[in-house]
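First, one chain by itself: the form predicted alone, in structure tokens.
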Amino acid sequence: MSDAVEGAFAARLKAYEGRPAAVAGVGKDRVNAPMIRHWCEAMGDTNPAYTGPDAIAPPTMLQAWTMGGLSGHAGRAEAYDELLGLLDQAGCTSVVATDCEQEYLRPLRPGDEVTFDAVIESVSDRKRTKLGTGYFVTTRMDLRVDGEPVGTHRFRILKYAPARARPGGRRPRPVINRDNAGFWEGVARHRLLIQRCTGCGTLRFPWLPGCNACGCPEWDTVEASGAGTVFSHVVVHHPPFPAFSPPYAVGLIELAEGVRMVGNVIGVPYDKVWIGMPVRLEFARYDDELELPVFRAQDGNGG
């Protein structure tokens, strides 16, 4: 695309900025204690302020009451569709979600019926990702309560042309930080460390620069035994990606000590793992430099 095609077509796109994306969007349940009951299940979140006769819906459910399921939402706007099409048409025909920002304004309740306006917030200038080359598009949403604000929510999509795959490569690294630089000096003495709160015993994964339980910054480690469970899994087919071969398995394995980890399954063809699979950890090495917990198939009945 030449510089003046491109700058033509950024301007198009630059012209949707501001546009709505929803417009009277109603949430289709009110806020209520069995979606709320689920996701604290598969959170693992038991603070008590979500049950009960006073109980509120954790904050970060924020989204889950406006999201239209696979019947989409009456109240969305026809300037979102044009967006994406006006993408897709310039070939960038694959989509991922990168990020999200809340701002919660105040607790919502069972019995709330959300509200919602949203507006495409931004369109990016051309950028060049691993994936392939596209654009980000985020829209801003903002619910309410009977007409009172009660939170804010950012989305951002990356709209893009798939990279051709390339045979072989190298595989992404992990970013190692102060918070989890310990878990990844444990991988490379092929310990899979798990972090313990001093101040009340609660185990937690992944590493956190304090306990989500009691608050407790102080914390010691303990070795996983290794052996776990497939709790949940997803098998990826797309998008290709350099040194991945789709379709694998990747599945969120709940460890013998009771916190969960995502890793791929191997041992089994990717159509074969099924949850409540028995796992054993191993450590595969994908390079010289490169080496990553995994999670093997044991013998096991059910599936």
The other form holds:
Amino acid sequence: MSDAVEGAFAARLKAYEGRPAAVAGVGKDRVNAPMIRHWCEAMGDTNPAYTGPDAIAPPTMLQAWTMGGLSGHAGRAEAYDELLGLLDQAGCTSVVATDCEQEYLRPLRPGDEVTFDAVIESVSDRKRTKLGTGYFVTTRMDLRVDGEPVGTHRFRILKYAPARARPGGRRPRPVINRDNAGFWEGVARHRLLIQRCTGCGTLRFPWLPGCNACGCPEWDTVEASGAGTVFSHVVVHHPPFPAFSPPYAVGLIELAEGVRMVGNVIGVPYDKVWIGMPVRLEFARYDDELELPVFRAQDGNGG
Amino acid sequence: MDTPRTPVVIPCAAAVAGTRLPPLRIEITCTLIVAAAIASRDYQDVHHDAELARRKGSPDIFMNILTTNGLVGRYVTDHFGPYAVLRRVAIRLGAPNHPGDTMVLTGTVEEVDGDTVTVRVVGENGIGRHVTGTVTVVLPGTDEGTDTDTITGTGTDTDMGTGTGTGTDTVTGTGLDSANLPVRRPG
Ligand SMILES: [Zn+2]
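For comparison with the form predicted alone, please write out the form predicted together with the partner chain.
Below is the entire complex, every chain and molecule, led by the chain shown above.
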């Protein structure tokens, strides 16, 4: 997003501050002993205040009484749905709750029917987080029983575009030109071709218009046998790119013919790659258009 | 013999700023994450479906915020007893709780104001700080006459051996210092 577009979008988001997130909501179930018991069992909470004829609900269940469950709420306010929809369209399709602040004004007891209203308190500027870039949305809910306040619930979520494993992310396309087209034609036929200078016989990789050894522009090719060893390697942890899931190993492979090339090392955990490890060429298909040479770890001792 | 249960009661006089609560270890299992998500009525797929969680960039399912909130509240009331009344719980989440991890909750009494105690709670897991927060709790005090019952420290063991202990509202004298301590009933 450009700064101007970003600014306009931020202003649209800010306009939702103060608008309702829920209006005249009614809890799907009255406060009841079975739901209290299920909660206590899950939480391992054996507090005797939550059982028996005078039981109260665990105060921290406050939000649970307002949840829509599997079928959701019919009466959610349009403004909140609109805001979330806007963020979805901006690529912020994931959501995670970050903050919860609750005040309990009086205990809830079986039979209480909880009603609630909520307002969008604030929408943050665009934030970069570890999870991805997104916006914090804060809502405040007031809960009542028989019209009397019983508690408040402030809730903050992060709506964000996931930083990694973005579905649909494709590997970058190779730049194919006059000088390297022969290499990619070879890949398409599952042959790894090394250039050979016809002047002095020196092998070269990657493909270049002329020989580094003698300057001769004439060349032919030799097909690599596919055998090689790891000459060096790195493990990529950060930053993440679409279509790549760190951590992964990138090897500098010395082919049996003597030239070196960069490629993914597969068939072995990223932290089990070692210098000198024997590898064998394979062709891996990544999508409809893209096939790449990769190197599969072979059985070998050492490391 | 059927003696009325005397729950642990920590009066506010026993709460001092700087006091550390004993740590609580919680094993984070799939069962805990899923059971607590459902008990809190939260059906978001990231709290029960590992494959969908992975598609959204998470390595596995993770605990929902309502569960963390419930565990933090439980940690404080476990310590102060059933007559402690939760007034406020405010938490912020950090590193997620994934299955196979362990979270250790620790707490420190930050402030004591009359019968109101504020506890700072931290929950650490294997990847970092899962939760930080403050819990405000009102403890059974000694300065309020209303809304309290008095434990009658009669010292007469009226229930002893009679077999009729049920139905009595009287907590018989225990010989503890808590005799004559006004107790706030839960709620
Ligand atoms: Zn040459």
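Residue numbers count along the first chain shown, from 1. What you see is a predicted model; the values in this text were computed from it and never measured. By rigid core we mean the largest C-alpha set that fits within 1.5 Å across both forms.
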After the core is overlaid between the two forms, has the C-alpha of R12 moved by 2 angstroms or more? no
Residue shift check between the two forms, rigid core fit, G228 Cα at least 2 Å: yes
Superpose the two forms on their rigid core, then report whether the C-alpha of P58 is displaced by 2 angstroms or more between the two forms. no
